[in-house]
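Presented below, as structure tokens, is a lone chain in the form predicted alone.
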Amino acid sequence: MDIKQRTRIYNNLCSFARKCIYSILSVATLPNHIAFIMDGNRRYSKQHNLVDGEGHKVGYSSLMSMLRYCYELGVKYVTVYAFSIENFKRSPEEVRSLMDLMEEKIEGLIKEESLVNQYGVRVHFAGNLKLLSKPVRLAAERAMKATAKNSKAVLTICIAYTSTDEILHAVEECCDEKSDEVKVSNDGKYEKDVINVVDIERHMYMAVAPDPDIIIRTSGETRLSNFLLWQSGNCLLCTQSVLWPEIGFRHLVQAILEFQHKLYYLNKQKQT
């Protein structure tokens, strides 16, 4: 027996496995959305002397297992943090590497065999995407009008966002539509509820996907970090001490579990 028919046994029992693992789980109530902070993989790259970019490689890989993992399970909305309107601070040397990076991998998004495809999902990117360079921006772009059609999953990648300035888009963006709506008193005074929750909610950047179940970031950190601001205030934050090039199956399992577990405080929660 050689390489490749070992390595097929091998990824046909894990398939398997895992069908056993989503079936149990399937008994109680599965996250409807989930959302990751990507932390970590700089770490990653100093603690195994890898060169410069090597590390977030590594954790595109982890993202695809993520995602597969994510759409067997029929998790519809899953959402990403992938560059942060801060990351650009960073050296100009490191940016455009990640840019690089980026371009490349959203471009092997759009492939006809790539995992998007072959789960049906739609491709959604959330940010001020004008920060970003124009072959990152052309290729995002790309992306969302080539799985434009697709309907059985979304998939949403954060990059050059912060909630910040996802709320301040999303008022500006309420305050122009409204502009013709808003009337003074004879006090001198606006009046009130011209602008509403809703009305905000609908501008958001994440307006394409409900309010995350669970959010799960690696590398040990319980901070948010600027994302997902608006839309956590009743979902489960789940923190793994591993990097996130290091993140496998079994920490999504755990996360679910402790999801299922405390489904009944975060329902009780949301009523409040």
The other form holds:
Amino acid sequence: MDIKQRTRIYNNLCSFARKCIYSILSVATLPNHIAFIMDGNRRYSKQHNLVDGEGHKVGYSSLMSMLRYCYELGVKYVTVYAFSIENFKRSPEEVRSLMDLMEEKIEGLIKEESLVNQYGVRVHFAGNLKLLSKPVRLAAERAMKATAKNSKAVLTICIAYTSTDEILHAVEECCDEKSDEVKVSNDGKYEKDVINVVDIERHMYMAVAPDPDIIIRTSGETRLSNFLLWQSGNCLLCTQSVLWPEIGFRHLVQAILEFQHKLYYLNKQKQT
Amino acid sequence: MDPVAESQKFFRRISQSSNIMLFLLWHVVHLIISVLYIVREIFRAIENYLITNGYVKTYTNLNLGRVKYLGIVIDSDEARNTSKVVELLEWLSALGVKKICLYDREGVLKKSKAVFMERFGSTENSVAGPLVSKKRMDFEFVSITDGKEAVAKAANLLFKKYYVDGDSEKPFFTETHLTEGLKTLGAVEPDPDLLLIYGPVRCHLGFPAWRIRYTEMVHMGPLKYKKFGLIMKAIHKFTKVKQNYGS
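So the form predicted alone is up there; where is the form predicted in complex with its partner chain?
Let us now look at the entire complex, which starts with that chain.
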């Protein structure tokens, strides 16, 4: 038996084992929306003496694996924190290398044989896309258009995103919208408090998905770093000490088991 | 005997058996998880004993100055047990914490404000005489209404100021504008840099989003099982964290 056959048998066995675990997990409610903060790529690079930027490439493979596991399990919404507005403060070389990597990988998403087409995933890019370089922004727009007809699952990639910028942008959009309504009514009267929470939520970048059920952050950090702060009020916050490029199936299962164990409490919070 | 019907019956029985099997396996897995949680609690109790009694030298000198503003999130049902909350505040006061942001979703802590102010407050109404300076703490009481609804109110302020009043020109909105709007509504305290969460789940329960951008969130478990040593551990761990704020 050559290496290729052995690898194929091994992959088939892993796939079968995963299906058994999915069957067990599916007995109870599964999370509808999982979000990931992909932290630890640079630390992974340093630990393994890789060239700068290689950690992000390995991180991308981990992302594809995690997406595969989520969509195989039937999780409908997945959100990932790919690039924060604060990350623009990094060295220009690193930012440029990240932008190039993102452009390359976004183009890869549109291809026929890509994972998103395999699982019928609609891709959204959430964030202040005007801050991105033109090639990346155009690639993102192409990917959104190419996957617009997919309807089995949703992948939201947060890029040039922070929660506070998202809230600010939603407030601004609300003001513009209400300003037009006030002009239309034209009776010279201003009603107090025309903007409410529902209006703001309608204009959020993340309005494309329901609130997350689980946010998983790798590298052992315990903060949210300006990610989904508005949407995470009833969400299980999981911190895992593993670095993002080393995340695997068992970490996802761990998070889902914890979610199912605390489901009663989390549902109670959603109702208050 | 209809072979098709017989085979359908057979496969239905197999499917029901496998469903029962999966159901049992799921319960076994969650039973194991419950046992693991109990074991973890036992280890935490041992750790708490060792830290509280000074056996772990690492935690003896806490650099409390690094915690500029401490936030406590408490599950609202647990917050109704005022004596437990007072006990927690006494521990924090003993550690030297002077200023705390207390949050619970339903505002139960806000309703018990008088109890905490009497015990720890710096007003003239304080009961304790010479002990006041030892236990004095400043509090901020926050609930869910100070989160999303406050942002909506701030949005209305900005709308009135920049869109309705015909004379003002609409500015290029920045986060400073919204922060100023929230300040006008009374949000004058800084963002907590460490949030201790007391409840069954690690979840910030709707703490105002605008204030927890880079806040470290530590789950301390249910309030009824709170442990003094683990507060020291959480604060010590926080003082060792290096944040690069995205850069």
